[in-house]
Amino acid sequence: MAPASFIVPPGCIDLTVNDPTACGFVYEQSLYAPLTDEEPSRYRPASLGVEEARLAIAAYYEARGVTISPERIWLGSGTSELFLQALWLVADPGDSILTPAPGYPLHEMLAKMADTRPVEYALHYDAGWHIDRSSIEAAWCDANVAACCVVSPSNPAGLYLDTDSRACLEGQCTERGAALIVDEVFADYPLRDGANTFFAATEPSCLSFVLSGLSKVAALPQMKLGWGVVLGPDKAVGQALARLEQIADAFLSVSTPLQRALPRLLEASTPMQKSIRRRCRENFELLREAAGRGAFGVYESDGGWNAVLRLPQLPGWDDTRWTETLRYEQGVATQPGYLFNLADPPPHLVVSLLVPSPTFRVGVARLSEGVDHFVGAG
């Protein structure tokens, strides 16, 4: 059962949801169809992956003007079994793992599962955001750092890695021996032209590994495949790959029908990706446009699927008390910016960009009609 606190109460408007499934749009019937061709039900297993579906997501980068080479790649059941796979190869048990604040609190859950230990270091916001210098610094200052983890674009700050902080953190990592890992499920979503970038479109200094898959490239969470790419030095992606194949060979968890239809997945994405981009701007500028008339404000963001709101300060009031406060007497659901990591003051909120946009428009309405009722009442 969900927390109270997360209860949406019935007439609510639910301004929480990150699931493309649930939000209007249009999947192809077509889509599903490889999935029951006479061939994949024949079982295939392959460590890394068939040799189709590496094929497939290697033309899926070079679409976007990066060369991978398909013995780069291994595939999993989803990113998160991807990073812990990660974890495991680069990492001891009581070793530290860097990982970003804010940021979806996912990654720090992995590296606890994985026995390892989650360090954070800050992302910081001036008219942007972008990572904090001193707090990766003083978080490298930490025994036995195995690896950095960075989301690009950031969950649900929006922040892609730029040139400067990329050569940063790869100057730190080889330095020190750690490796990099990169979670880019929402590179495909830049909120304006020209955000966004893919890490993999240059060779890293040092052990890198790239995560993905179709649960935001394509839209399909229902679909379990992930995909992570291996780079850095020759000789360390051959080591890492040669473990890779052992660990994923103790799963071999991606089904061999979607692995085979793969292809036609990633063919399909394109025009839902169009949808989801379009959706997710517009929302994302009525929500400026609404902050730039009321007492809220919203943070920029370059990508991704959630927005980051700023409320006012009032006395004894946190990011729990707007929460429970809009949604059951504004009939409005947002999600409290503690559950990111976001600090306070001021207080947080955090919406979903993929609501469709007439309910958007009406919730947003709510939620700026309370700000300014709370802030005119305090």
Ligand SMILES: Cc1ncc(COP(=O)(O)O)c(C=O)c1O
The other form holds:
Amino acid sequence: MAPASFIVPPGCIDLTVNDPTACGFVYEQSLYAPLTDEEPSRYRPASLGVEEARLAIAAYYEARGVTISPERIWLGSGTSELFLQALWLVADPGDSILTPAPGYPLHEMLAKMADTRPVEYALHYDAGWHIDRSSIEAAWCDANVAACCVVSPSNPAGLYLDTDSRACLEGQCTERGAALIVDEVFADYPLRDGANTFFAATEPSCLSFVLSGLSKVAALPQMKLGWGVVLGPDKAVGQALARLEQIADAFLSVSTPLQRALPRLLEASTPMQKSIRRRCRENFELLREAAGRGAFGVYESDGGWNAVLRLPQLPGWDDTRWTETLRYEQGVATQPGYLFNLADPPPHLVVSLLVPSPTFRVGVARLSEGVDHFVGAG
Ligand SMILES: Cc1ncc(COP(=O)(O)O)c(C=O)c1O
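Previous: the form predicted alone; requested now: the form predicted in complex with the named molecule:
The complete assembly is shown below, putting the previous chain first.
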């Protein structure tokens, strides 16, 4: 049975829902038409992906001012699978992979699945999130670092990779022959205008893989299509693509009809992204206002679908106790910060900004009242 901090009791407002298909966004039925439009019965195996799909991804970047050759793109069933494939490519068993903390737990798990050793580096909060350079230096002391993973914007912290941090990571990877793996699934969701960056806008000096996919870009997690872009010195890119072709050929994981539908699915993502950005910004603002009045704090964030809350430190109250008390006594479900490797103390909670705003408002009011109440009682 699931632990108490993961059950959502009846009547509870659920601020953990991160699945866009369950958050009341409108998906036009016509969106699914291209899946059956053209030759749905024909199979066209292509290791790195069919040409029209790779062209559509290049066009997605072009619309963001980033020119990428379709030849440097490969497809998979999602960012998770592509991350694993990139690790198989660059790492030997026992090598270390640097992963951010706080961070989405998936990367650490996938690093272990690839028989590599995840080594954390820290994101530090000081009026805003930053990559903690000293923890990066310490992590690099590990003898066999095969890759450094960056999530931009990070989940749940919402930190986009800035120019200085990029130069630092790129320099270290180049010096040590390691690869950079940049997960940009949330790059289209800045919480304020102009906060977003795209890694591929500048050619890196080290072998780099930029990963993204439909689950966030088009809010279509059920479609199971992601892509990777290989960047860096030409020779390293050529070798990597040749090897990726073999790895991807063992899976051929994306269906032909879905790949052929990709141009229209990406086209339809523009209005969907707009709706999601509007909601996330509105909810984040609401959260900041509530934090200004209540006993909890909200960390500043530049992007993504989650927000991190800082709870008061009361004797005996950790993430789990706050999560369970708020769920069962206050009727509001949040995620405990430890799931994302957020340090405790202070206790942290993570809430989803995708929740419909009227529901989000009620949930935040319950949370705020609950925190005030338990602080008063504590
Ligand atoms: C930062 C991050 N990367 C990757 C993923 C998984 O993406 P995909 O559905 O493309 O495998 C998630 C899912 O929430 C995520 O938060």
